[in-house]
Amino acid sequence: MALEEDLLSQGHWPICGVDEAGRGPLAGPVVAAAVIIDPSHELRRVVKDSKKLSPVKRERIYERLISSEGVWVGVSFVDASSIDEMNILQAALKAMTEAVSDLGESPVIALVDGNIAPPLSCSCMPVIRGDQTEPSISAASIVAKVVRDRYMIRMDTLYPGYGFATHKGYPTKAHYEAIHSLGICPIHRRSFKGVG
């Protein structure tokens, strides 16, 4: 039985979900989601890691997670400066702990996917790959995922040239060599190896 199923099944509620997307890119935010789900909600069943599915179904997930009745959703950006001040890690810990807080629902516990909890006000259990067996986890990591790729897509129009709506920022080959012949732009992180 998954964790969340186990706490549910002991009156454990609400219980929400984190995880977040893009810690390894060379630009752009990090972004986390938070995700509740109500117990007896059927996208319970449909929800998978994020990586597992494709950018379509994904989309169709997403648009169904923040427009139904039961589901709450949270998310909060932290930017490619802010990154570079306090470390990635840190800023993957701070866009969690705000995307609780934008919830609009207090959970009584938060699970969240790797190993390491950020600082909440409720109980939190860290899992680790979560994505892959806790139905909220899960369903944030598709949140933060759709956001972020999206938010990609549109800085490819404002920086054109380097690639973001197919690479979404991470570390590709066309990625460096676009650095390389066009400089960096105001979303890549200077602090990161290969852009600074």
Contents of the next structure:
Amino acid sequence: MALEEDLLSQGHWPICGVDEAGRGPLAGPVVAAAVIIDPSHELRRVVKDSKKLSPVKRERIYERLISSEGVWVGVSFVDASSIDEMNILQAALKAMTEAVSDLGESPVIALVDGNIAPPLSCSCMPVIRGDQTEPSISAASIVAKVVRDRYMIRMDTLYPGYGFATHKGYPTKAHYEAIHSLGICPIHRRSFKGVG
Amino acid sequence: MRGEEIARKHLKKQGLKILETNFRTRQGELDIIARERDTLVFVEVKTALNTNFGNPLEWIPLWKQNRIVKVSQSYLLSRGLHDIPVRYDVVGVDADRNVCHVRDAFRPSSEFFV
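Could I see the form predicted together with the partner chain next, after the form predicted on its own?
Zooming out: every chain and molecule, the one shown earlier first.
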């Protein structure tokens, strides 16, 4: 049985999942999401294996997550200049802390993807590969990814030429070449290798 | 407020009942012993992490985990507790008084079961 089901059956409620998107890119914010899903909600079965979802399916599930009764979603951005000031790990932790505070409901336990634990007013349990095993972490990873992707697509119109709509700021050959010919723009992370 | 006090307050707010603090044997010390429902929880408090919350498994090195497990076994014996579910938590308190409570932070390594 997944850890989350186990904790729910022991009576722990609410439990939120937390995940982040955008630790690797050369540009743009790191985005964290926190999601609580009601124990009996059908979306619990839908969000499994977020990594295997096609972008279209991911978008559809995202729409359902943010509009469903019985689902609480919190999101937080930490922008490129703050990432440069703090370093990416601290920025990701800050985003996670803020995403949990952004939930409309206070969780008693936060299941966090990976092996990091952000400071929180509830207790937390880091779960390695939790986005594959725990429904609420899967949901959080879908939200963080979709929100960040949409943001980067908007940034492509603001800072055209870099290809943000395609690579979303991740280090691709095209992205490095664009930095080389255009220089950097305000959403680039100057502290990252190959940017500053 | 000291780190352990901040940790205690945080745990109480989480619904854990504090049973004892600073249980000492010759082998070492347990910072906080608490109960959550039917589970006995041994809590190690790690203070002054600056703001370097991150991988909690790196907060408590393996030798220290083993020592905590040993002392917790002395505790169980001294209180005559058998067959009670136990858990090992870690609470990090940083310089800005941010708290990170990791449930089930580590488990006894297999040698303790032989």
